[in-house]
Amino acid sequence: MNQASTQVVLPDLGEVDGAVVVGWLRCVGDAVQEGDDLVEVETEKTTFVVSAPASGRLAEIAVGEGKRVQVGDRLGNITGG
């Protein structure tokens, strides 16, 4: 049986197109609900933090720390619900 899977994004920043992945919050396999911190991230102006788009376990960390991602990439992965 599929698991549902749901991909954690960049989100919109407004005036900024991309951001640099200062560090994960959680880790592959911890369990997360909708709207929990995941992944610290940092532009010229702010750093903020990228929440849980649904609740699983986080399955995936696609970008590593330091990495820079535009609006819209794919962060990493959370499977189940």
Given for the second form:
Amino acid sequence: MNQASTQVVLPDLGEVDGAVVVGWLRCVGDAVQEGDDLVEVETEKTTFVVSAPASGRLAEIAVGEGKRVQVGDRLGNITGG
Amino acid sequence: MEYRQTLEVQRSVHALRRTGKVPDVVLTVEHDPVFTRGRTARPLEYRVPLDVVLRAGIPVVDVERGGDITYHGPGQLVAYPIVDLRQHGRDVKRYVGTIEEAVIGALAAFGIEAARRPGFPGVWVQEGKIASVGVYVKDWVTRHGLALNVGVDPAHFGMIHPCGLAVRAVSMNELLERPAALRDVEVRLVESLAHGFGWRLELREPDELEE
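Next, report the structure of the form predicted in complex with its partner chain; the form predicted alone has already been given.
Every chain and every other molecule in the complex is listed next, the one we just looked at coming first.
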């Protein structure tokens, strides 16, 4: 079955030197709605909530807690709708 | 004011800001003693055993802001800017810089020279750290913010490594011959924030925000 897939990426947070994944708020397999809080990252003493870019199922967590990521990096994947 | 109570006020104003029902808001408060632990707090941040902290009757609250453990209490001015960053360049680093510069501007009005330190968020004087920052951003709207030590009980601060660092927390009144009144510092800080964000100020009570 061919399902639509949407990447979850770290949005452009401005002039920051990347961010660290603090934790995922949902588990692989969870149904998510577009706009749901999905994963928290931290930079500059700031917790930034990355929301789900699409509705569907969280199919993959590509970057786990404690890992450093850069703007545009893929954090995970959402499939279906 | 009790910490959890202000957390509720922050969250409700944050929701109003996200839906555009209010303009940018800055809440100012002086808290009852509390330790708050940010998202990256570690257990090693207490200088004294945890039971000593608990016996002192100071609550410890886990919060969603960035950063480590910090202390809030009497003699400390806390400001929570609820700001829509979509209208201020969508830049987390610039935002933190703006609030740090606002603190520096307010301190200058009292003759205190302070600065930012690259890689160490917060505001610093020669003797140590005078203000801390810790922010939470959801849907590009901020909450939490900054804490400026005006005249804080050093015994309380002595229980922790502020923000996980082995640095000294400094109060304005240690540096001033004539102690500053919290209320005067509040006025200066709010004016300084307004200057930094380009706000025109209007004074409101939290329950009078919505029109």
